[in-house]
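The form predicted on its own is given below as one chain in structure tokens.
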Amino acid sequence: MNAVHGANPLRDAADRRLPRIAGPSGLVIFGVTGDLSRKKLMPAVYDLANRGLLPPGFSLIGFARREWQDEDFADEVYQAVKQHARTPFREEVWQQLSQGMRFVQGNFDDDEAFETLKKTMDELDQAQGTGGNFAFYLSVPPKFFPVVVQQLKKHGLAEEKGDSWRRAVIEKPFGHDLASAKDLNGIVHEVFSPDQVFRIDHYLGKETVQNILALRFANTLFEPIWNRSYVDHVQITMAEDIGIGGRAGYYDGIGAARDVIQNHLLQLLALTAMEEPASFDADALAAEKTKVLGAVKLPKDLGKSTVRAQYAAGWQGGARAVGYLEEDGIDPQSKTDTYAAVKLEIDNRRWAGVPFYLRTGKRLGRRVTEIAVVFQRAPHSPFDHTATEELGQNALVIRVQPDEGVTLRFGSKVPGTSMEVRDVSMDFAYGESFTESSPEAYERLILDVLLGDANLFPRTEEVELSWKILDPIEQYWDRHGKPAQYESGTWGPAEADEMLARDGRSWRRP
């Protein structure tokens, strides 16, 4: 038998086939209390632990100001898995886990708990076998990271040793503009190197957004129309149906722009628009990304084309929802938009002319994320009018969240005897399609890091990119009077329409 037919793919380490297993290694999580570690975190080492997926020493730490023992923090992490696990709880799973569970009790400017939590590694390398392997996932607001990189380098946390590795997680924002994001990242990159850091955008952990590449790239279908011979725009829309929730200390002062579009929208219009990659490793991916943010160009005209406006009471799912502006902990004259829209243009060979409209909105029509790729109007020439008239144009539809899948919308012949065009769909659905659920955004990314596989993280080039293309934005609306206001349970204000309606457009209704 020759070496092709004998081969065993379950011994081919490259099989991606696979599960890709995390080595020894250990999870340290600061604002352990807070609602993402209690929601998403918890619950999502549960799951990867539940999926065979990490080692059997792994060790979870959380470090934070209540006064907990061991057991209090097990209990917690108990209480979280039990009530948000996306897999099914297992009792042998869990007591396998929490052998690994320790909790370090003081504030991030406690030199006593720092030297704690050093000693607790210590522990359990000797006592799990994680090998100095330790990943650090700052769960706190921005501008705690300073002093907990800080008290990391100072008590020797962040030094790898031998063949152990060190990492530090960070969520967004990255920063509120150009200028504290490259302060940040000057702070964290005195402690941490490039290497080591991984920028937590969860958009980017969700099946549907990695399945863009699968889409453009393992297909012949799609990517030759994918330009501006074929496309007349693209639409990347993140629509909530809540409010902000008692998040008003926090979104006060941000906004939708900031809080969306910086990072979340931009990666996807990234992905969207960005040339093949030569791999599919971090280096590479992040290279087309660079390439596509860095050619991203503002229109002239920034009053008509880009719009922030805030949601005025209305009704929400059957219930009257008060406005922004009358939320608990909001200043009455406060100028924050909770809906941001903006075009903008991508001057490359192949998008040059075709306008990508992102738009993002609290309190909209209903929860949605998706990108819309539509095409240009066939000439109908074979056709009379009437046969087309109710014939909009082709979308290629990918959708992000919720009921995850893509929609090809394109026109089909009425059945009957007169020749009439109608539009009609094509659909995919992950969950019809697939046996296997889709694995949480956090598993996969916390898997990655434990993994060292940077694909999915934003590099620091494209976290200040994305602020040159933002700042110019807030600059100006903060020059120019008050946001728009839109109905809550509406698809956005009125401008947003118009600023579409300009160019002979209009915005999908998802």
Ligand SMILES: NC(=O)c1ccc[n+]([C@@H]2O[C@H](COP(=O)([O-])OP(=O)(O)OC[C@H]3O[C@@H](n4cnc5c(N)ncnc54)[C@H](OP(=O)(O)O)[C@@H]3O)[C@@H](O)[C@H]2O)c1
Contents of the next structure:
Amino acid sequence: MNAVHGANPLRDAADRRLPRIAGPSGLVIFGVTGDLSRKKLMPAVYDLANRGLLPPGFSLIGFARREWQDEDFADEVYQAVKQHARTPFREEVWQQLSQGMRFVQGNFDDDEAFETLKKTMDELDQAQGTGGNFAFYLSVPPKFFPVVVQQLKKHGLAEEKGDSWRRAVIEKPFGHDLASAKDLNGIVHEVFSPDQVFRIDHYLGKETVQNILALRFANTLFEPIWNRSYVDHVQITMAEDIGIGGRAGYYDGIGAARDVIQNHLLQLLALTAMEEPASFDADALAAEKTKVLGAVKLPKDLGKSTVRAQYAAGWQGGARAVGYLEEDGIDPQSKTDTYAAVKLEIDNRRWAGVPFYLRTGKRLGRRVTEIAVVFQRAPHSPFDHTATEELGQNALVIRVQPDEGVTLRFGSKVPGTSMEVRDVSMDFAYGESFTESSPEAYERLILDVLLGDANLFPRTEEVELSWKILDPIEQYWDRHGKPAQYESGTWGPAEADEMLARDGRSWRRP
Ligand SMILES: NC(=O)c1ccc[n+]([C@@H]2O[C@H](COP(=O)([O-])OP(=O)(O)OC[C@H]3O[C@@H](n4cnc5c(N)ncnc54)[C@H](OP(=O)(O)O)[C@@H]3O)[C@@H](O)[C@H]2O)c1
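Since the one above is the form predicted on its own, can you give the form predicted in complex with this ligand too?
What follows is the whole complex; the chain from before opens it.
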């Protein structure tokens, strides 16, 4: 094995098949009683422990306003793990993990609570050997990001002493436009240096998203045709079949484009369209993503190349669904988009003239996220027109979720005496090709934070460039009329179909 290095002996090991195990450390979760923490973060911590990827003395500190003791907190984590963990429950893992659990009660503006937090961290350094290494996970409503970061500074908690590290993990949304994202970056970087900040875009933690890079750059098959000479257009879809649920307070005023396109879909676009990075180091990856996001161009006529809409009542999964404006907590005059579709272009040699269509929406036909690279038709066909009537365009579809995998669609002869060509599919499914199941995105991302591995976290520049792309669209929508409507359970508004029809194309029905 390679030489041991710092607090993280396996990180630099040449053999990448060895497990990446976090060194001595702890995680502080602000907003630990919240939805995200219970459903995703607590189970992810347990799953990491169960997989043997956390150090023996790993510590978990919860921070929120409830009047809880450490035991109440541990009990809450236990319930969350029992309900939501991916891996089986093992008593010995739980016993070890629960020894390092503490709860700190307080408001975010409460100085005394932050002093208690400091003492708790010191105590854990002694009792659990965390070595002063702590990550602060801000799983809190976005308006509290600044105050928590400033409190960490005020109480000396962001300071890295000796060899120890301190890191900040910030949930989405990172700002609501370019100006607010810049303000937030300013506040965060007054306290933490760029390499201490980990902005969560949980899509980047998904195996299928990381596989975009493997597919493109570990093979010879795809890259030669991954350009304007062969690709007709690209469609990136994130469709949800649910409505806003109980999240009216968060969603209204934000909408689909800010909630999904600004972060997840533009990150998927960047990974699909970027050039090959010099290496898979965080710096090299960020450089290529930044370059391609910087080359994204909005079409001149935003009225024709963007669509926003709201779901109206309809049927979904056999049940009657109410329209967005009838949902609890939504202003009946709200103009918030629950569906957004945009056409983007990329101004560079590889992609000039190839549209990237991005769409996302709630209460659509099915829950699916996919990237479809649609190829040009063959330049010449020796077959009769009638023989190829049912032939579509070749497509490579990266299925991000569910049914994770890749599909290649191409034409094939229909068995029989005549020459008739029709579309067929060749499929790779994760579930069939690999025995191990994919870790949850949050497992991967929390582990990466503890390892200090920043590959899967968008940088300041990427976040700001994404807002720069979205801001003019949001401003255009603010100035122009109301969102269109679409029936719940369908694939979106007619206006979105018309947008593609004008280009002689149509949306895929995944
Ligand atoms: N939920 C999701 O699926 C999801 C998905 C992606 C991103 N996110 C992001 O993740 C973050 C957390 O979301 P969430 O849905 O978990 O939020 P949430 O359910 O509203 O939880 C908020 C947490 O913050 C605490 N809190 C609120 N005000 C506080 C104050 N003044 N002082 C101390 N604690 C306070 C609450 O604790 P007490 O009320 O117990 O004090 C609670 O633990 C947000 O940034 C959200 O945008 C969430």
